[in-house]
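First, one chain by itself in structure tokens, the form predicted alone.
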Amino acid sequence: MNTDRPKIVLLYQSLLGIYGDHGNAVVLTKRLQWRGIDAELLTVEPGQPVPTDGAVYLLGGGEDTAQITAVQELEADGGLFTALDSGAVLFAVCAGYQICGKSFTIGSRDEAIKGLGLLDTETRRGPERAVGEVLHIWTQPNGNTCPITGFENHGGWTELGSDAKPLAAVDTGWGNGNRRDEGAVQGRVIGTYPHGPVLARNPQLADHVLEMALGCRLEPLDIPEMTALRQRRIEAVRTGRP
């Protein structure tokens, strides 16, 4: 990894990115460069390496089909598992995540699907989709709790186990659809369900996975805009407004 021009690499966007999750990448290339760090931004399609050297690699949402190709692609290049190896950090989201775990499935069928193994995680068919404003409670590594934002938008609910920690307990929303936890985290592989994007809802989580990927702390960055922005968006869910 290059400490000194950080690679954020975006993994598939024509496959994994139908619900603007591609903005969570600009999100922590700005994030950096605000900061005064020379962070480049990669999109990598498939068929196209997955460079080895990156600091964070993302995933997004997408259709049902486009998960299956999406795994066979990453394990077919095998990029992805040499980056985390050496020390990277993979953010996922919605589809993103589910195709981490062990296995999923799609749409109405029940058979599950082999998954690239990086989460001990499992997702199968909920007995309804998961749509909604969400509210979850983050715990920071510093022991403070922090609220999260977005929006769901999915079928699949996901069960962890006991390699995987839940990412943060559901206040409002579905979560991995049990209401009770969202997300998972396991080593330096974090997934989540919200879109938003939720890395531009959620700052105090965009600077947490640059952090771990870069194995320092980042000094606060104080915008007026996003935090009055953030807030309206918390108050919203709280109230019950729209």
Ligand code: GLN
Given for the second form:
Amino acid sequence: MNTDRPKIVLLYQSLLGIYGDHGNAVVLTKRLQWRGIDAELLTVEPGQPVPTDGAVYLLGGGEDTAQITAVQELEADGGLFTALDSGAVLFAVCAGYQICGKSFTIGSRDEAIKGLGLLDTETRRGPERAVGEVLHIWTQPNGNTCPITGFENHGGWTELGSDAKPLAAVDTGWGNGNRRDEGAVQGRVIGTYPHGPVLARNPQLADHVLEMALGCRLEPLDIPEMTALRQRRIEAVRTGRP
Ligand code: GLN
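Next block, the form predicted together with this ligand, ref. the form predicted alone:
Once more the chain from above appears, this time first in line as the rest of the complex follows.
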């Protein structure tokens, strides 16, 4: 990875781009640039080689069938695996999170499709679709808790094996489907369900991803408008008036 000009690599928006999660890549790039770090945002589509020297790779939410194509393309290219072996971070949302696991199912079909195997998770169609505003409680590396806001919209429910740890605990919403835990973390791969984009709504999580990728602490960056907006979303979910 080149830390002089960190690359934020947004993968496969034409497949996994229907929930606005590309905003996560913009947020990561901007939060580095606002600190004077010359970050670069790269977008990669299926058929284009995935660069292996990125700092952070991002996958977003999308429709069921697009997930299968994304797995096939990423497996065939291989660049994402090389990058992760070299220390990059992968931040994946919803459909992107599901495909990082060992397997997932599509729509009403029972057949399990092999995932990328980056997370010890399995996703199956749940008895209900998980839709709505969420509030999750994330425990930061320093032990402090931080509320995470966003919205979820998924039919797949995800179970974690022993190698994956939940990203957060559920306060409001379905999370992985059990209403108890949300997302998964394994090594330098983070999977999560909320859209929003989640890193725009939760700058603390954005900086955590960046600090993991760059291997250093970043100076605090408080944007009052963002803090106020975030507080409104937290209040809206807490008072049941999203
Ligand atoms: N298709 C997947 C599901 O419904 C993911 C949806 C999404 O990315 N929001 O479970």
